[in-house]
Amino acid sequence: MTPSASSSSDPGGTPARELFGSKWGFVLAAVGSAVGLGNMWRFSYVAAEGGGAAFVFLYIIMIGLLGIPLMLCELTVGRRTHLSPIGALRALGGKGWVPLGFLFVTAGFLILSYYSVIAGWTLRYTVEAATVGFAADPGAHFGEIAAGGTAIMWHLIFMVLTIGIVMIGVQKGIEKAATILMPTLALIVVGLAVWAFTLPGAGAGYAFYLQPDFGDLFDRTTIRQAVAQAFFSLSLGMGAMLTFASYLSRDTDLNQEAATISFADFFVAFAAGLVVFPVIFALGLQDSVTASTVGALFISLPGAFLEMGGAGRLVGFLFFLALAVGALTSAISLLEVVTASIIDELGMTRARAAIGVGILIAAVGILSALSTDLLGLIDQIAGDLFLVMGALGMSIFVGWAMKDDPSAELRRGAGPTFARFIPGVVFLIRFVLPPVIGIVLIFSIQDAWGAITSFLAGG
């Protein structure tokens, strides 16, 4: 499919748009969006400190429930309008709803701005693991390389390759980078989960992560964990999959690609688990790990695959490769919000775009390259907060504000599979989203507030 013009129907009139090459295209790009260094690690550590089976389960049921309905909203205004959040938010609900669409480009800013750090992390790993192989302490190791100088550079060249994919285009560039790196990156992490099979040891780690307690099935910690999860791993909230829904056709089934990004992302975020947890135990380690994740991503692991020699430095080389794929398909995405907003709202080139804005996130990037206690506590507030407020905002507006019936843009392209859930999605969009995300959203003001306190007191 090469890359045509919107229809003359779109709200607005907008120009052509070019258009993901395939279907498959948009579904890698997206599930690369949904996949990152929080999915692959976050999933597993939050399922084991959350009752095993029990937070899988009911990971999988707010999926359903919530995260599924969630993304549908974002796909169908991106592909009713193929406009990106500011425009598309105009022209749907008028310039009332355009601050919504601000709330998105400027959460996915700051998220790239912490967020390259840490990816930057990941790359000087996986650089030293087929280089020098792994520090002898690597908790010092970590403590020199997080922040200052060396964590700037990584930063930047980070924020190179992601802004060199952006600016060659959505074909070229996304649709490409992303038919690439997901296949590699599933081929990676369920390669090293067979090889953790084989591990003396790793029955105590599946156990650790899996084993059933159905009694934080009830347990208000676990359950609003996992919506949090629901939310987070997809993406949700920050106008990522509205923008590549932007770049669709009209014929594209978008109930079935939501269903299968959240198969696809739930299966390498699982997978990653089942490496992790049978590799930490069978070495001892389970002790060392602690609330820190960022701990026993940068610290725990890299010990474990010094202790085991050379196949432990191979072993940790594709592991933190695999990390840093994730993280360059999920900052790709980041950066397509800002500058797709970039080019609909100023009319500016894509290259321009690209390359102006990724300046300004790198140098904002350069204030958490400086400060870990920084980088943790823009988290909080555009990684959590801004991304709930955004789902909020998102399931209000398709479910009540948008001019355009939202059942009939999830039917156009629907297969009979799909569009007999077509009322229930409407349903849970309009009747339970809410007021869930609202709960959500409470305790994401909380936990914000004390965060900004606890910076503002020295830690």
Ligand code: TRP
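So the form predicted alone is up there; where is the form predicted in complex with the named molecule?
The text that comes after this line covers the one chain and nothing more.
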């Protein structure tokens, strides 16, 4: 645990900027950001939609090909400048890049607004499991609680928790929370996966999850969703990793950290799939998942836990507790991007910035707490389209536009194991990311447009 000071050669970082107290603090906070509702709620329903194993296969490829290089883009820019996204882009690229920073902040604002509603459902299910047990008809129950007064209440409770931690600041708030909560989460999910293995009839779930039908690999929507899910799950495309890396001192190996974070994130999503799919198939609930509503996880799993009696209630309690914990450490990072930008751009204090913008986000989130359809639409626009746009901008910025050579910052602190990969990573950033993400962006725009028009048409 070595406290470190900001380097004087930063192009713009404030000398007194608070840094992570230890290397593990950063890794845990970044893993905490990555691991969240995306790994369970979003991963399982998108995987189910994309044909299960085919999606998982594409998802793994996209993490390696696009996710890790993009994470390195964000980490280099954040650590190089010790600034939040808008300032960092301005410092290394000039004023013309400021709009990309605004896109990041807008995406963070919008994602948190509905993310908190889903986290609110999770909190509610955790408390219900502990007090009254899961409702007798989970589908009807979800329909009652997903939108309306109580959804708003739990959403606001979750926002208060998030704002509280971000107010306290990097070391005492975020780092402490992540250090305690992330290992707990990993243990619970692995325990559940082992438990799910013992269920009779789990085999069909494993087959669906792990045996790809290679025809699905060329489906345009499956490809787009695998890319967007990789960005969403790794917290990429809106400057969250950039912001965390801005609290990082110079002596860490960014390449190693990107590998650690990506592996941990994939591990939890994969393990969550090893819980969700066997449970669903063991209980014949696959229809409620492939119906692909945003609520699939919240209908099918409580249904499963319910049929298992007392043990199911305990397991269900642990599952939703784990999910709520993961959601909180992710929400922290979403609010941190917006808060840090306000602190740096407007010179506000941390407490004022976090409370002020937190209240605005909570207010906008009420709309998602009133309509699950609107929630799904905002997820597609901010959690999918905006992230793909942000990712494209970021890869062009680091590969072609910024004044620094990205490999210099990647080399700083890099050990021999990972230094070897740097030329390859820079090649990917320059020549593979922009065209591939560009194509995906076209798909995303088309699909988002379709979603908006059908939402406006009332269905």
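So that the term is clear: the rigid core is the largest set of C-alpha atoms that superpose within 1.5 Å between two forms. Positions refer to the first chain, counted from 1. Since the model is a prediction, treat every value here as computed from it, not as a measurement.
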Establish whether a shift of 2 Å or more occurs at the C-alpha of residue 141 between these two forms, with the two forms superposed on the rigid core. no
Is residue 95 one of the residues whose Cα moves 2 Å or more between these two forms, with the core superposed? no
Residue 228: Cα shift of 2 Å or greater between these two forms (core-aligned): yes
